[in-house]
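Only one chain is given next, in structure tokens, and it is the form predicted alone.
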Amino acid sequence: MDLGLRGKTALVTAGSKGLGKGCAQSLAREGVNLVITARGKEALEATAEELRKAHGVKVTTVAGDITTVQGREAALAACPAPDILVNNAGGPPPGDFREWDREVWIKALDGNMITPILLIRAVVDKMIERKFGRIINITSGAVKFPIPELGLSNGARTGLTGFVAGLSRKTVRHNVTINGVLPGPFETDRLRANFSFNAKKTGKSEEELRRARAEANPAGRFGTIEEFGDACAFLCSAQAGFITGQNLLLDGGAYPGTFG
């Protein structure tokens, strides 16, 4: 299927590794020119060169922390009017809520709720003027099925989801959609960090925890960033203009509810 995206421009934050890279790869394959951001310059440049060689698209890099004012300003200077915005940022660390003071909470909200909202605010009106826009927020399966040790993520990402539920109903008549993609267990650094945290807490090895988690998933495995990226690309497509305010859960069937 031709997704109707060739020649469009996407801003993908935290796009050098993991799920962000998966989205960048799938969009580049569809002929989308990219601006990708990340804090680590070396990995960012390596990913950009990989995408250029594989797909022949223009890839601009912006090294910086998207959760800061300076990081957002730099990204928007490089890409002031994207057709597609993929909001992504590393999740806050796991832990016990008793240990989290106000500053810890503010940092989590800044990274996983306020930053995406500010980026949406910066680009959505230009999308409306052009009568095309696709905004994807990478959140977490924890929005539907909270994970106790990820309370910071549960709170911040659910706040973003609630905000988007209202805004997305106002923009869709202009062919500007806003959706969430909710990852379950994917082969990423984030997943490995969670295994490390739980290994220290339980005394079990990381490999033991990893094997048990994979076997417990109905799919019997973890997802790949390629699978995640392709789901993102479809929601960005010309064909997806009637899908908005939705939260697509990609978790191999782990969520036990009827309406996932």
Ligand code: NAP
Second form
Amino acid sequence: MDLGLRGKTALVTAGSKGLGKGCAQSLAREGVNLVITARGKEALEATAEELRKAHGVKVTTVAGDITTVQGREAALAACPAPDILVNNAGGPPPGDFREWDREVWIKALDGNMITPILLIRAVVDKMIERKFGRIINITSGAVKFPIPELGLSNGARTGLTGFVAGLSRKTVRHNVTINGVLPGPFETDRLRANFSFNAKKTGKSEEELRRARAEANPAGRFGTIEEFGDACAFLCSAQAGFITGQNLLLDGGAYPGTFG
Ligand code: NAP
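Can I get the form predicted together with the named molecule as well, since the one above is the form predicted alone?
All chains and molecules follow, beginning with the one already shown.
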């Protein structure tokens, strides 16, 4: 299936590794030129080069923290009018809410709610003018089933999801859609960090926790970044103009409800 995206431009934030990279590589395969960001230059350049070589698309890198004013300005200067925006950033740390003061909450909201909203604000009207736009927010399965130790993530991402639920119904008339893609367990650095946190808490080894978690998933495994990227690319496709305000859960069936 040709997704009708050849020659379009995407801004993928936090795209050097993990799920963001998965999205960048699926879009590159469809002929989309990319601007990708991350804080660490080395992995960012390596990913960019890998995508250029594999898919022959233009890939521009912007090193910086997307949750800061400077990081966002630099990303938007390199890509002021993307056709596709994939909003991603690292997630907030796990912990106990009794230890989180106002500053900790503001940081989580900045990273996982306000940053994506500000990036949407910067690009959405230009998408509306051009009558094409696809915005994907990488959030978390925690939006549908909260994970107790990830209270900062549960709170901030649900705030973003609520905001987008309203806006996405206003933009779709102009062929600009906004959707959330909600990862369950994908084996990336982020998931490994959770194993390490829980290993310290429970005294079990990281490998033991990893195996038990994979086995407990109905699929008996973790998701791959390729699977994640391809779902994202479909939601960005020309064919997906009637899908907006949705929250697509990719979790191997772990969410136990009859309706997703
Ligand atoms: P990952 O493998 O650790 O990759 C994170 C990527 O984001 C890296 O490229 C990282 O590069 C970049 N990044 C992180 N913070 C950034 C910032 N402030 N500014 C710019 N770039 C930044 O993580 P992942 O598993 O792909 O997770 C992506 C998102 O999905 C996270 O918010 C995570 O909480 C969420 N999520 C993941 C899972 C899962 O199972 N993997 C499940 C639920 C939710 P630098 O470090 O160099 O900046």
